[in-house]
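Starting off, we have a lone chain in the form predicted alone, written out as structure tokens.
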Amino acid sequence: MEFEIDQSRFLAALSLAQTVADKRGTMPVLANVLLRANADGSVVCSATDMMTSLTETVSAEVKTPGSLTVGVKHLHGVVRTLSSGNVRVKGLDNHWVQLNAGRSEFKLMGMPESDFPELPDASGGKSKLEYVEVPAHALSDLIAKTHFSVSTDEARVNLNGVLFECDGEKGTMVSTDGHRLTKFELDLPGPKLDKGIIIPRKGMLEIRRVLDRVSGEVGLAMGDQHLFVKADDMVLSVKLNNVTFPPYKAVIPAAFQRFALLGRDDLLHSLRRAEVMAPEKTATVRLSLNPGKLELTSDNPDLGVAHQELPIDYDGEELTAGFNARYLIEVLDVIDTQEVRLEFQGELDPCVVKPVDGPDFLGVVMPMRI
């Protein structure tokens, strides 16, 4: 195998491949990228961790077709240090690969191509899938507004991903870690799903990385076990979590007795100041609602006390409740409107955060005892 390829284009492909590759697993070959040079003048870069797989096709001057697999971390590190221009890549005996650029030469140890696993394919065989075009910015927005509340507890598999629902006209994503929940819905002329699918956390982040590199539309295709995302010359497959997402609608309060309107930026900045003084493990902040005024208090026995007041539009009965300041901050971070609405039932009930005159988004934060 031998080909010449543009350094910047090669680097971009390797940058995505190295985020997908499994560099800490028990199968050494999963830390590699598979390079396949084709006679049609293209090089296909492939990487996988067995849950998420990526293939990207890059144009190149192919002198000798062939394939090899080599550690993506060090290959990326080498290509990143090279000057712009062409890089010559040549396969050597015993699965070694040689890179030449200018007066620089590198030799890296590879592994047999036969060790590299077969990747999911949406376009081959009897189960050829149809791609549905969806706006890339809309899909990216759905992920951006829900990914932060996905559980990182590997023992809670049903919470380790985001629920994606689509009726062909609207798309909805929901995530929760048991302490807070976020839900976002927008117009999405996408694939019509009979039931929701759960996209795992890492797969969701990889989809967003792909979306960051494209504009316009991307293709979505649904297999029995995988979601395929096609953008330009890239195809990303994500193995879906085959579990049941909790009945999230039961978590969202159906009614409320009190609500307050206030400036999003004012509340966000006040919570960030309060978090500095809050207990490190719980980040507890006390919210006290009074007519026309919101008081935020964080009390840390090891540091001191922070007390702040904000003007709000509120004329209900006095209410005092405790919440994790970090959870409230992360919800407010993804809201774009100038005003937000806080809904409450009682002191031991969740707080619902919504944008005022904004998109169909809400965040539910469970209370903490104070």
Contents of the next structure:
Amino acid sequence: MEFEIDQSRFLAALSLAQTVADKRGTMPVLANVLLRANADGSVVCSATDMMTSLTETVSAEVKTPGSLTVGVKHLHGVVRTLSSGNVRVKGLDNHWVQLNAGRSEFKLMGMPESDFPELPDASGGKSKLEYVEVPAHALSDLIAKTHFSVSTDEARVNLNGVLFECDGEKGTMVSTDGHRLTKFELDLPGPKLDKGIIIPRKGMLEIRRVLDRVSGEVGLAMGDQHLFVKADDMVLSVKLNNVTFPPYKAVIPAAFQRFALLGRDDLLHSLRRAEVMAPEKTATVRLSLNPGKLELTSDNPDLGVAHQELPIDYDGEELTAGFNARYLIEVLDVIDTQEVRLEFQGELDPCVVKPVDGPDFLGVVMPMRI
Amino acid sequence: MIFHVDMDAFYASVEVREDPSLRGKPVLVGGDGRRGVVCAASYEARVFGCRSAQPMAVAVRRCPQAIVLRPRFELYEEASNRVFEVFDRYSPLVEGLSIDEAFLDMSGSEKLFGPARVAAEALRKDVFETTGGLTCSVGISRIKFISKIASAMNKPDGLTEVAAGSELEFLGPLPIGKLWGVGPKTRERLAEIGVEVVGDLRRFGKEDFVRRFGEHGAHLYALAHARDPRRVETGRERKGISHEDTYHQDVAGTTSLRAKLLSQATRVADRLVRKDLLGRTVKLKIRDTDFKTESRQCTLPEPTNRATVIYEAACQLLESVDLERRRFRLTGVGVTQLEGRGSGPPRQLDLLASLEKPKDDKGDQLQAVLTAVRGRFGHEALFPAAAGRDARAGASGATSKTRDDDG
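Since we've got the form predicted alone here, give me the form predicted together with its partner chain too.
The complete assembly is shown below, putting the previous chain first.
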């Protein structure tokens, strides 16, 4: 097998493949990229960790069709440092791969390409998959506003992904790590899903990487076990975990006793300052809601105390509750309206953060017992 | 400045407070059985050579007229809580060493309480008034271990201050055994090289001394030179509370073992409730007739003080123990990773907890009531029937050991 390919296009494909590939090494071949050169003048780069799989087709000057597989980390490392121009890739005996660019030559040890697993069929095989076109930026926005509260605790499998619901007109994403929950809904002429699907964290981040490279629309389709995302010359498939997301609507407070309107920037900046002085591990900051003002106090016995006051329009009962500053900061970070609304029940009840005159977004943050 | 505050003959003093007719009489608190041990001796009893940790039989022989009382831990805990409340008023940095002694870091408190000696007198008065007449002794110095030695100098009801700069002078004439970590063995070895008092030790060069006594030597050398960099540590993790029984008749089979665990979990839970603590890690200890001891532990999702939760965790742990053809002579249930209820570090609450199990504050309340009843009327008053008759206090069949390492 032999082909010649543009360095920057090759690099873009390898960059994506590199994040998908599994470097932890339970199956060594999963740390590889599969390169298949076709007679029609294209090279397909594939990578998978068995949960998330990606193929990207790049045009190239194919001299001899064929395929090979080689560790993506080092291939990417080499290609990244090459100067722009053409790169020649050639398969040698015993799975060796030779790379030539200008006057440089590299030989990398590959593996039998037959070891590389077969990837999910993006056409759906017999039961043909129907792709629905959705605006890339909308999907990207959904992920951007909810990804940060996905749980990384592997013991809570059903929280290790973002819940995606779509009725064909509106799309919703919800994530929670048990301490806070984020929900965002927007108009999305997406595929009609009978029930919500949980897109695992890694798959979600890969989708976002793909979307970053696309302007316009991407195709979405649901297979038996996979969600497929098709964009330009890329196809991403994400295997869905067969777990059930908690009935999240039940934990979004339906009522509140107090609410306050605040400038988003003021609050965000105060919280960032408070976080500096808060205990590192818990990031606890004490919020006191008083008529006319919101007080933020962080107290780190090893460091000192920070006390801040923000003028607010509030004349209800006083309330003091402790929060992990990080949780509030992360919610505010993805709100882009000037004003935000905080809704409280009691000091041990969740606080709801919403944009004022903004999209259908909300963050629910559980307080700390202080 | 660091205060070391030590209550005087604590258990005995509490008993005297409860029953003023005991005042001025020799009082021994401890088990009165064949294997009983003295937990506390009033100063009147100490005159006769009675002291804590002595076998009760020995103490009674030395002082036949002594009044022997069984310990009532709930009372002492209650009094201890009052005492520590006073400590907390004087310093934000209180390191409890046990139920009746603590270090207080009084640095920077002069503006509030005046000079150390004045503050200490105020604190002693405060303890006396708050507890209804209990006395304590205070040691004051810049160095932790010196404060501890000092508090014992003028017991009971005393105050000893080692002024800044006079630490070496103070330590010099003290018997070497007063230093932390010098037991009878070390004392003997030190005597061989002519070290009787702390000052003697200073005649040696550090290297010479370390060569003779190793790492331990370096430690002693530092202490003898009044070097103890340890700070007063408030956040010191409480170790744990456990209850174990050595059975006079071996126990076998899941059902019998579970009954024992239920009884033990109940006792541990009671102690947690009384101390207003929650435990996060549950431990199981089990020893078979070949003296093979196994222990298992697991961490709960939420810290608890409930007997049922501790029991269930212990049963789960028991499942991983091979019970086939084995008989057991000891089981024990304990909890570690203790934290105060409300006073512990800030705890992130779980948003989904209400989904996973319905909110039941009732469980906490129930545990509190059960504990209170048993505290007042004894363990036989209310006990899970499944724990069996042996669970009842006084029922023979086991030698119990309860540990509260939560100083």
